[in-house]
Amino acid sequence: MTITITDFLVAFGVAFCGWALQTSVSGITRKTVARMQKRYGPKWYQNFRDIFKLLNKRAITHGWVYDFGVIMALAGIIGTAMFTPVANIVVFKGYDNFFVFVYLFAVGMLGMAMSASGSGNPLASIGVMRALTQMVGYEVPFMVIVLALIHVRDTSSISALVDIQQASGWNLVVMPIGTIVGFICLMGMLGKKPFDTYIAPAELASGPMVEYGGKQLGMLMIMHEIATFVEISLFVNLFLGGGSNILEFLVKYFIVYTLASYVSNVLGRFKIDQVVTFYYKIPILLALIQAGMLVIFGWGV
């Protein structure tokens, strides 16, 4: 496959959209759950005047590896975002593999992690510190689930496994354990409660986050809004069957976050002690039951 200027500059319209649709998807959202909890809530273009207005304000410094990692978290998070396929838009077809996505989005973490850690804050550094700490939880459940996934169906590009979930249905179907476990999985990516733990407002100020103001904050909220989409994304092309069309797409991409967000509304938030904990009893177990039904029975296939 060859590689054109024209891929790429279609690739970053598929981020520069992925922004678009989450940053207003988060705003709706905003909205309804307020109105749900007998508020009024903010417009839903609401997190748009934010972004603008901290990316028009002056910012402090605390170094080039505070500056530095804020640009590594963002490039890291639009290039994963570039490779997304979404419904029959897929760019780089061939290279939109699983493991891509697995190393690109690391990098941006990373990127986040060092700048955070380079600001001084110890408040941050406790947030980066819970952060690495969850996704040591989230991701062995999760990465189970999706391995017994490539296992079966013998590839592990994203389009592909979309291709023939269209053919021969829903991995909803095929696997409802697994799907369940990925949507665990898939509150811990987002920091949605039970597991916020590493903003934890009342405790630690937003976490990494709490040392950053004007365009590097405004920055990182492009940042969350595009892995968002990632995560979103990803969940939907796996277990949902991605999207014949755009707008089959946008409905199973709106019907996820949405039910993410409700049900972060209603719970606590864990310690990172049980967050820990949690992932490593009912998920795990759960993901090592499903891939034993997949790989070893063949059940669901």
Given for the second form:
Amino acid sequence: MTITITDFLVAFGVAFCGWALQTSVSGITRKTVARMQKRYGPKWYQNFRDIFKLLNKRAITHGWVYDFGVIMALAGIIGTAMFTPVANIVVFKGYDNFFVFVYLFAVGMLGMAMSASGSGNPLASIGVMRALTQMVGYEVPFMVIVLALIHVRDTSSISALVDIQQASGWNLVVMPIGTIVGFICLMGMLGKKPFDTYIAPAELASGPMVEYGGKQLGMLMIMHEIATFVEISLFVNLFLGGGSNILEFLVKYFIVYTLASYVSNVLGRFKIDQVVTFYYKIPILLALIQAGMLVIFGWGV
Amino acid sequence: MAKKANIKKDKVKKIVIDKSKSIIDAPSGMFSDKINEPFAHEMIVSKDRSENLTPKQRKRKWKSMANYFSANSLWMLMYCTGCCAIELPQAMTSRYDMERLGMGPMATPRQADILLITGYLSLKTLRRLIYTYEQMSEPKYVVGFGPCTLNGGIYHDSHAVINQLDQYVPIDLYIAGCMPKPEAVMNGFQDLIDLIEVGEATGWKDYHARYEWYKQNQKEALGEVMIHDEFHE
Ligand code: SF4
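Cool, the form predicted alone is there; where's the form predicted in complex with the partner chain?
All chains and molecules follow, beginning with the one already shown.
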């Protein structure tokens, strides 16, 4: 398949719209959470204001590793978002492989880790270390589930998995336990409570972000919104059957993000050792049971 | 003592000259006459839209947009010094809900836009405060709470507490009350937002312009601004 310049423009459009979508959705969530706490809450476009304000501030630097890491993080995440299948828009057909996401996503995360360590603040190093530790926690159950799924479906292309689900039922129905595990892992990926150990504002002074201010923080906020978009889209595509049209996809997207935020708003924070032991106890057990059901007994396939 | 008095006089004169157009008599932006025009920035923008803009006008338009964003997303660093700090939890939580103004607490000075100085400052704290203020990225604003920051309040004759905070860092707004009620705090924040929107909260520029003066005052009060302990070496 040849890739034209139009494909790149469309792919960039997907990344941009994903950013705008996620920024609006998280603003709406801020508002509804505020209402749940009997407050008025900010305007729904508050997150846009925050980002533009940050881009408008003066920036300091802590050396070129610090600056370069931020750009690398943003570029890595935009690159990942360009491959994301949204409803029936699959830009690079044949390249939307699950493993492409796994590898490209790591570029963004490593960029951020590099930049944060480059700032030289000990709290940032602790935050990065915790983020990587947490990754070790949630990746294992998530991978068990997804690899089992890929094994029984015989394809690792996200859009092919979506097509199969639309023909023969969502994975939410086929593998309900796996979907629950996927959701718990999604909470870990998003860094929502109780898994926000590596940000922990009161304990680590916001962890990896501790030295960021001004433009760099604005770029990291953009990166965070796009990363959230990629993660939630991945969940919707893998477990909720993607979407046959944009509207269906958006509704599912909205529900998943809102649910994750609401769950996070009623929970406290785990300590980092509790995070890892939690993931290695319940989700991994459930994931193995689900994988056994799928692969050995072929239930639900 | 005589030297100190001189400095004070010098400052008052300077401020009257600098800001006489818009501020009546306070050394801060407390009594701005533009406070009742919350949408002044929009007026500037809409007036310019139809005309062909000169570079200067375009710069001003850009600036007013920038002011809009800075005003409506204020992140504060709560460096709580005195008893006034106790009024902030109410202002932050459900009852008064500061988040509806786009404000929120932030963990580190680098991320913050406003520094709230909630009450008296001992000399030891002042050193840390100056470090903190200089770490914040610009534009940055300072709000002083209560008479303790204005003229010493009930600690005016203490040997360990500074009296006039605006000699050491520029203050954009004072909030009255010992301690200010949450209503006053919220009202003060709204005033600060209005000041920023019309581009009047220029304390950080003042700090650049009169850096020598501020440093001199700081040295006079502290002897040395540098901190010598295990965290700062
Ligand atoms: S102004 Fe009053 S309440 Fe505030 S710090 Fe001073 S004495 Fe305490």
